[in-house]
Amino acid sequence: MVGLGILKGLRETARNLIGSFYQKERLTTVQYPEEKIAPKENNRNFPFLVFDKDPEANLRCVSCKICEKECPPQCIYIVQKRNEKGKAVKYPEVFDIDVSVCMSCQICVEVCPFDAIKMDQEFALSREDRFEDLLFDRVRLSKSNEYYHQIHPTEAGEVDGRLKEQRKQAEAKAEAKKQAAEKAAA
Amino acid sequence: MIRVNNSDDTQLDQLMGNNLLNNTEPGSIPLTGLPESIRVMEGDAGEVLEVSMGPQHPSTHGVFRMDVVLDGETIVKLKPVFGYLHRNHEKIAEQISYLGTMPYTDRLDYFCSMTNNWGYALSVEKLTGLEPPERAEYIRVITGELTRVVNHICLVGFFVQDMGASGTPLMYAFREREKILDLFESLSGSRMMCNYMRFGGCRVDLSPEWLAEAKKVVDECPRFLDEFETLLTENEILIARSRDVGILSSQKAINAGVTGPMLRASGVNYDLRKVDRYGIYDRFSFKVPLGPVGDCYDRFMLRILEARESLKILKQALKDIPEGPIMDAKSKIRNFKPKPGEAYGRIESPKGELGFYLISDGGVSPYRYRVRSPCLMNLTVLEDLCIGSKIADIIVILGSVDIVLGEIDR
Amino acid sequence: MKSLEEIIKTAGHSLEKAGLELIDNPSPCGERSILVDPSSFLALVELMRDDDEIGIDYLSNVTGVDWPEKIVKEKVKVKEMVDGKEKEVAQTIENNVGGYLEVIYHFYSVQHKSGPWTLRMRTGDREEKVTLPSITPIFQSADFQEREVFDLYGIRFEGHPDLRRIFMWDEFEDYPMRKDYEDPDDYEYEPTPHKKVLVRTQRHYEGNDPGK
């Protein structure tokens, strides 16, 4: 008979809007501005830089640049801090991303050897002016390593871990290089 | 901002087009007014319409404009004109690194970022020699089967969306992907733009509860497919737009590079899964539908029943994944340089063959990049299909094509 | 399924003057090519089509590369006579090497489920002997992707149905992806980090103060 297939594609759609009363799957939308849904652990959106007690001395990035050759929209840029001499010191200058540019892939954070740079989940970004607002500089990317572990629990375990590990290890060396020099001297 | 002299009319009807009309000479056709992109010809079937279909239009998908040439309703000539999302995506990728070009391939088509990965992944590992661990191997299967079931199923919601069922199927389907979607999400940190595939494996690991939400998502879909299957399949309105309009002929197919479910509607078993067997595609059973046809409906339920089999394919890998490394200890994140050489790998995509040719030079970017997109290739047949249809059945042909403008114009 | 040298040895039996050469892939994939003449090109494609072992039925892909005039050193040992004594001296020698362009095809065949079989053909030079055979009528795949090489490279194919630009606008005059490509200076002032656009902003204007 014509009609019939349009009648049971009705009866499905009937079904979902009746069902749509009562089962939550049938209704998945959510009211954004009012309702929100907590974001994934792994969401990631734009980069940040992790400071472990001070902003100013104790941010991890050591201004090695292999993000800034590495981005692939090249949307970070860095100047490394120069002592009262000229001599170059592990610290940047000048840290800036242009978060209108990235692209939000994860590269940098991948290939920092120093856990410096992680990624964060603040999405709500619009802002008036498109260039000078969304230039992020060093202050405005520095975010303590709590705030990181509230965002990534697990990843920021398992990063403060390897830390952990490094740091040991290089004291280890340290200690033993101490040991052979006296050694030595003795 | 423009002033108008309210008193000096002359400039106003300039402004509002109206002179055109009203300085019409008599004797001359009376169609000056229209717009440029409609024109009178004279051609061999009398008189006939040029008409310029979209780039604003909704059914194109993006950015499209087809020249078709009318006449009545009827369509003689159609020439398919594109290139305006087009950024040198093969240039961009021979300035910088390997590696930095796989976020820009998740950009190609953006509906199925998992499975560019992997194509170019793939091809870079046939550069190199890496070898992705089995665990990675099976994940990559995990993802690249979920892309197409949430490709297949978003397809066919546009398709009866272009045809005029508004709403109502598309967002079904929306509803399903958007399940599939937090899992990517939260396996891969984002929903559309993943970036999950590394040469010789895979970024992250899965967790034990992404493999039990996967499989409550994988084992709840088969449901929805019934319900899409009983809305849409017996539909005698879709029935009478998609039966017999555009055919395609399997030798005209393979001869004109059509790949994917397009050959397959039209009859032709070649789907690489089978085929190259690459990855692990030879552990899995499952079956290529075929298509008796080529027409849109054929197309439009083969898309279906691939869905399907995908999640056949999926049962099975999410069952037998095995524990272990998801990397290749050989590959470097930094500093990724391959020997000199050349490699042509391809993978079947959802949309069609998806091939990435490399040629390196040893140095740290490729000296030649190029992505061979089964959309760009598919789109060869648009005006074979269309001669002789009427001006309506572009739009449903289009749709039954599956094309997404960022791997057309790349 | 046939090796290459078989169709290479078959190939140089029917055609005259097939001026074949087999292209090694030191990559460990190594599926190797071959460089076929312009000239034999569309007899050679014929010929593997109609083969029954070979029957290549589908064409993949069509890829252009520009390789640009280099210079390629080479270290040569050459007898000198130093203060009477004939000596080895290591000289490096400057060869300059003709740039050309070259067209790739990946063919495979359908009904054997085999491939692929990569032919490559190279132009003259960069300039002006850029034509090459056609492929599309024989095979419709190579279409757009004829299109796109003539587009993006700038080699002409004699027998094309419609040789026009396809992603390019018409009136754009260079072909972006040689590898001497130089964009347009058409940039405007954004304060960005992307040193590069800077750069090309500073040259725009000149000296001129870049903010304003």
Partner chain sequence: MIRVNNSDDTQLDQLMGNNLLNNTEPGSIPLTGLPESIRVMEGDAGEVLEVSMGPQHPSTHGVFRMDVVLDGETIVKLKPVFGYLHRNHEKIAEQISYLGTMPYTDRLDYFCSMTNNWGYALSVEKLTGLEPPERAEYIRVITGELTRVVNHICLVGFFVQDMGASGTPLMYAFREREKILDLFESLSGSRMMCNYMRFGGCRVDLSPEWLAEAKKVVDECPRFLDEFETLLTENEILIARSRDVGILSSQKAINAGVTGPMLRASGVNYDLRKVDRYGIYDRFSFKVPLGPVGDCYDRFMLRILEARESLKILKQALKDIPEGPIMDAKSKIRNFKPKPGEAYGRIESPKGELGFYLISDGGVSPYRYRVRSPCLMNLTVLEDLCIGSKIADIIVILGSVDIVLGEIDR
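Since we're looking at a predicted model, the values are computed, not measured. Throughout, rigid core stands for the largest set of C-alpha atoms superposing within 1.5 Å between the two forms. Numbering follows the first chain given and starts at 1. What changes on going to the form predicted on its own:
- Core-aligned CA deviation for Q169 between the two forms: less than 2 Å.
- Core-superposed comparison between the two forms: the C-alpha position of R11 differs by no less than 2 Å.
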Given for the second form:
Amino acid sequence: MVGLGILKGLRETARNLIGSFYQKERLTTVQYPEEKIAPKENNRNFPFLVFDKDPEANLRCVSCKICEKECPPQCIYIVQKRNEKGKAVKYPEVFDIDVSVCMSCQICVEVCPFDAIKMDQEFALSREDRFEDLLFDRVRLSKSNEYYHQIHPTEAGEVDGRLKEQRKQAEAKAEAKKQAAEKAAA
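Switch from the form predicted in complex with its partner chain, shown above, to the form predicted on its own and output its structure.
Single chain only below; no partners, no other molecules.
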């Protein structure tokens, strides 16, 4: 029957209108600045960098630049840190994301092999200056692993478990290598 979809939509609207007088959860309008709806765990807005203990020393990012290459709008800019001899160090000297260009596609999160970049739930990013204030640098992007556990507890638990298992395997491999070297020396 033609127009059946319109009738179903009108019925649902009428149900919500009448139900909102009796059930608070049916009320669809929220007085935003005063009231806020808690975001769902799988909600995503803009990326942030995860650090474990110290934001300067324990940033998970090793500046491999995979996220920079894969970003469709090219809003990520990374410069690798170099030591006195000019050799690249596995740490980003510059890590900038232009959130005015970012389309929150989450490709950077998916391609990161070190689980260093994740999606935040912060959505109110209005600023006075739309150019400088919306260019997030490494310091502004860095957020702790505890914060990550607060906003995405299920995903963060899986990631931490996987990273712990990888560390155990690396330690076991190093120990086996050390024992093999000791046997060869003896």
